[in-house]
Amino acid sequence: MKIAIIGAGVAGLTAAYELRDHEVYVFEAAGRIGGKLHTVPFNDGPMDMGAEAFIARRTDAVAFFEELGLTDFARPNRELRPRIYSGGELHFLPKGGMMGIPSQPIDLVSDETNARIENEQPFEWTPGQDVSVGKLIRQQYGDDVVDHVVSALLGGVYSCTADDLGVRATVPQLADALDTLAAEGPVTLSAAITHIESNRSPAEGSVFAAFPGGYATLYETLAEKSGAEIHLDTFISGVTKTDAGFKVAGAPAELGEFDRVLFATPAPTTARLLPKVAPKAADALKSVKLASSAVVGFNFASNVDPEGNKIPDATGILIAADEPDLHAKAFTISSNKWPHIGERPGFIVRASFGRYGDDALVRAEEDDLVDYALDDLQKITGFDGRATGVNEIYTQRWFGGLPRYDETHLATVEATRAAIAEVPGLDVTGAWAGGVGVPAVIADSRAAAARLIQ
């Protein structure tokens, strides 16, 4: 079987990987593959300027990665917390809870913020409905817990604010207890986050883990597995359907037509090449919108400066949503968080910037957000970085990065899939439709490439 894969990211190459066994053909308009993830080769060891990290309690990733021969994962250090900026002051940030959100009074927001949380009102949850994070949260607990906290959480994970996504696209354990509460009686939210923290198993080594060479080592392992013939810097303007199959606009000419399609694209991009084979399809996914974020990597010389300021010992920094005059919206602490990592020469830190409906920091100029990085640094910390010295620095832009996972997400999802499977010999795959996270991109990639050849 002839197969066309328009997309080399995880998700294109975790495909080509399971349909191995058939003709595959793998289509990148950039010149490189990894998408989204991407390993740069800094001097002492090679750096992620993307994800970093995958759930390691996810049992069927770890499997595939073993399938693959990928057995060396690095842990991060246990002995050190993320801290978060709040108010102008650093806190460690809070135990327990879900994605920052509380079963009980925390020390980061007003003594008012936590009398509601303590005396919480019943509110009606009706189950498989979805609700913004946010929206929720404010109404339960006021706009503290929000700006303070779970903004700054969801906008690392998503580059979104809670306001702008929905409960059960990402954080579909809350939306689960929930459900649960609705069915037994009064439904609250500290009641649904304590459901959560009682059913949690004790922890057993670390929740992530990496890849001591970074991303690369899966995405290239993929490539090279699959054994299939991989075009970069090849442009997909469409796909048709023909009595024979499919004829992929854009492909080589002489690789003729193809006998099945998957696309491992973002939503717009799907939704754009969709029309003439797939139209209730790409209408559907016309809904879903994109953030975007940039990554600035610097390794400086030191973690302590000349006046004797030290990079806190924290694994990252998150830093409210609500914060005046700073740029960043986190760091993350790699020479802190990771042992392979610290014990190269130097120290490393990534600043991250951009959430979403807020495109102008990602586009500023790369001495603008390496300048804002250094200020927001020795704001937050007293580290002066720039009288430390810096070694190496890397900018990554992230145009589109992710989709926004908002509370109509799901229902789009399920609208695209159903109108997809009404055409033979077509099916998708991606973060907007697996979700985020490597180990969910993954599992969805290979149900998808399983369903192409049923």
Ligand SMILES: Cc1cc2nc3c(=O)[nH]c(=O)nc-3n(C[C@H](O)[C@H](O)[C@H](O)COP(=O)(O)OP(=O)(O)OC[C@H]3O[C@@H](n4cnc5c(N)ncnc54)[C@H](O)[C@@H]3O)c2cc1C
The other form holds:
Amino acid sequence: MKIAIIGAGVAGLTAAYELRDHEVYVFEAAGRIGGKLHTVPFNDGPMDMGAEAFIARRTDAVAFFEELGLTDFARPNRELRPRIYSGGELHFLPKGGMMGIPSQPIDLVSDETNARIENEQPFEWTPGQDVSVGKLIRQQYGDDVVDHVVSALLGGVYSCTADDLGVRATVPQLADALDTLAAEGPVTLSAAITHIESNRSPAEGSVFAAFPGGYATLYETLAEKSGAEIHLDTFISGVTKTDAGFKVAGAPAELGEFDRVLFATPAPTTARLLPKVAPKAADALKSVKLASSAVVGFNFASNVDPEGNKIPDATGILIAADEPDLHAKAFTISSNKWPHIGERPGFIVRASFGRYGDDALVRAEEDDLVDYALDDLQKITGFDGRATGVNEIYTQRWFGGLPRYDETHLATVEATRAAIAEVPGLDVTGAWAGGVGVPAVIADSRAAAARLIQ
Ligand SMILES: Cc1cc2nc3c(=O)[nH]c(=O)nc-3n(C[C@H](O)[C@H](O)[C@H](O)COP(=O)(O)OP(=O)(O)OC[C@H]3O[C@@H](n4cnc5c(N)ncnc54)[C@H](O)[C@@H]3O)c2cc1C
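Please give the corresponding structure for the form predicted in complex with this ligand, as opposed to the form predicted alone shown earlier.
Everything in the complex follows now, all chains and molecules, and the chain you saw is the first one.
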């Protein structure tokens, strides 16, 4: 079977690998494969400038990596706890809870808020309903839990504040717990979080892993083992149905038509490619919005500046969404977090910027982004990166880096899938479809590849 895959991110490449017994062509608009996975060569070893880790609890993904022959995984340093900068101070991230949503009082919020958490008023929850995470917490606990804690945690994963994310799509365990408790009558958020905490297995702590060679290890292996013909710098502008199959506009003309087409592109792109072959799916998908972000990677000469100010012994620092006069949303302290990076010369830190609805920072001049990162790091930790010396800097912008999983998102995905299922020979996949994390993208892509050749 002759198959066209549009997009050479991890979704497209996974599908190419799954379909390796067929004649597969991958068309990629950019000049490189990997999409939002991008490993760049720092002087002393590879560094990821997009995704850097995966959830190791996803045994399906780990088994898939092992099938590819990738068995060497790095684990983050578990001795060092992440911090959060809120109210002008560094705090440890509260233990327990779910995505920063506490079941009991925490020291990051006001006494008044803690009293609200302790004396939370029950509310009606209809099983299956959805609401934004921010709205739910604001209603039950008050604003500062959202603005001081939860938006910082969710923003690290989704580049959106809690107000732009749906409970069911981004904290599904919470939606499930609320559904369960609602069978007994009105519910509370604190009871739902306690329910999650008490059902959590002790092993759940060690959740992340990474490839010591960076994500390039994965995307290069997928590309190679797929045996697919990958066309870079090949922008696809539309797909049409013909008597013989599908015509892919933008693909080299000599390749002719295809029996099957898989769209592994971001949602708005897929919506623009689909109208002629699947107008209903295109219509459903066009409501998905994207959040942009930027990452600046530094290799400092040391983790201690000439005045003796040290970067904290933490794996990372999140910054509260309402913290004034700061630009970054988080710092990943890579040399502390990952043993394989910690053993390299210098000291590597990644600064992250950008949340949904505010692209100004992502569009800022490169010099400004670097200055913001150095200024913010100094303000938060005292560490003066300029005086210490910077050996290397790499800036990566991710325009439309992540789809916004708001409270309408799951219904959008369902409607799109139903509409695409009406058109034999086509399927869709990507971070917008089954979850943004790499293991979720892989699972969705493998399922789409299997459907495509049924
Ligand atoms: C800054 C950042 C950090 C992240 N960190 C993590 C993390 O630590 N762990 C984790 O699990 N996940 C993380 N993620 C999420 C994860 O990286 C993404 O969800 C995933 O890589 C998306 O893969 P994809 O193949 O669906 O999409 P993409 O990577 O976006 O691939 C789509 C491809 O389609 C191509 N394309 C677009 N339009 C066209 C066209 N018209 N014609 C041809 N090609 C086209 C694009 O160039 C791109 O290469 C992070 C994401 C970002 C942005």
